[in-house]
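Here you get one chain, nothing else, as structure tokens; it is the form predicted on its own.
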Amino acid sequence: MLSDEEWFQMQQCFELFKFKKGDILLDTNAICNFIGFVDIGIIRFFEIKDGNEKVTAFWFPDDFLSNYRSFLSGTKSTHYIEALSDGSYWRLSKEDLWRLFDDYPKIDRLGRKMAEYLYLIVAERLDNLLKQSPEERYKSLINNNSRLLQQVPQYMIASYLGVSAETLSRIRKRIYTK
């Protein structure tokens, strides 16, 4: 548990950023120097490859938000972060985070636990892409994240699943006619 002082110091470093639907929160070729936590809204993480959008992640309220690879390595982002709705997120700069880690061992430990959690999310996503069929991945979305299916355009869900919009339509038809 963090002490009142540690919580206070951490809260002082967060800044609320508001966004509108369509806003680019991180552009390609920019270095991501923040982590954030979605307060309100829906955000997507994607790249454009061979002229096609490839959606890697969606973030909803209470989700972690960053291009963590760019954040850690200091390299330019190959992905965009785009708002799919109006909303806001709490933002913490890399500089402030490192200072908090240096000054407060408990916050450093919390950061390590957060990094471990993020690793597990990425590892599960990779496992699902490698081991599950597109239909199994779609069923998993239905079971684990039905709000995604209700609030995100189908072509983006298809991209996230790694299939065409037509294939997603066939998958949906098979599932809902059983």
Contents of the next structure:
2 protein chains.
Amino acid sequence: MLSDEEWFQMQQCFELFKFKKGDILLDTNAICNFIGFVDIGIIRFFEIKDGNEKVTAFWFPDDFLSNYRSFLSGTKSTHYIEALSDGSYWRLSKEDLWRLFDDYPKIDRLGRKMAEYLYLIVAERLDNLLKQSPEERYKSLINNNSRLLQQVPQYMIASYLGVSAETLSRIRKRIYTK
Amino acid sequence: MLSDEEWFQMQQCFELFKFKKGDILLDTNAICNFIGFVDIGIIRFFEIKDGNEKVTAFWFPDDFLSNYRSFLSGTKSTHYIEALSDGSYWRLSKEDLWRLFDDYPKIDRLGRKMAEYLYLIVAERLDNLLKQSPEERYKSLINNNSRLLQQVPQYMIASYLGVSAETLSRIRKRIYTK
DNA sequence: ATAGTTTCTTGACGTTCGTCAAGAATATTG
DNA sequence: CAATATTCTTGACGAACGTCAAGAAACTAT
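Having displayed the form predicted on its own, please output the structure of the form predicted in complex with the DNA.
Now the complete complex, all chains and molecules, led by this one.
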């Protein structure tokens, strides 16, 4: 889809960032001025409401990584991006991306595909949250996202599903004892 | 942002569709092959789960109108698009849009802006759903979307907020009697 | 105006959830 | 291996929600 020249120009702009478990890759109130892709490691995207963590997303290798809302709108992040393990990610600054979009129409189109793809992910998550019960959401996770269950603490998954840690523990008990 | 020529080409592709209250503009299991913009009227986007309606969105004049998930992914719609009043909307077929994207890079870029904008809307809605209580969500609606309260039946708003009609009735009682 | 339809409210009751607290299980570190 | 920290489970209890059913209120249409 892209020519060699276009790929080269894009690759030139990506920079590898290493991180340690617990590192904050984006703090609240900062404006997210980059997008990235996970190289190695696990990352979570969450906010804090009344002292409670609300996890919006987990990211694994090859996943898109950004506070895309803050990135697009230029508003301060309400969320943290935090490393759940050691690892690294490829980073592209907003400045460079805008320049690539201006200089190369095909990269601009790639940006459209990216936005469309990210729309699909979040729209599907919204739909599931509206129509499924917590138990159904957990079962979906078992079928579609089992690596998450193995590599992320359960209380974070609970938050991702929109329930308390205790409730998820009881959901699991319900499921696995019948 | 677009030249006269580009605007003209786009306008050529839009077609006005009239509808009556209760009309189904997109049925479940159909593939959404258009995007549109509301000209006149009110429209809702909803699905049915276990006999219950789950409203995902309401659209007013100038709002973007499509099952964008079905449109982008080419999968069958799980939702209905239904007219809540008489009205009309401007419609652009997928075929024409793809052609416009191919022929005019600036329209392609406009498509990126559109996808980005729609991402922001759904991402914010997801965030609110994860972090706010039903009562908080209703209060947000009062402040940010009051025309919705005046022009849409309350039981549909309840569904949009993710609660039963009775619960919203009780939330309103809680709020307005103290 | 009146009859019919739709929408909203209220009460009763059972279920699920959140919170707090304690302890068990698991993982990490020295 | 022992000590510590983290995560998970369980119980008890109260709050919020869903459902069913009945009636009130608002809206439509003739």
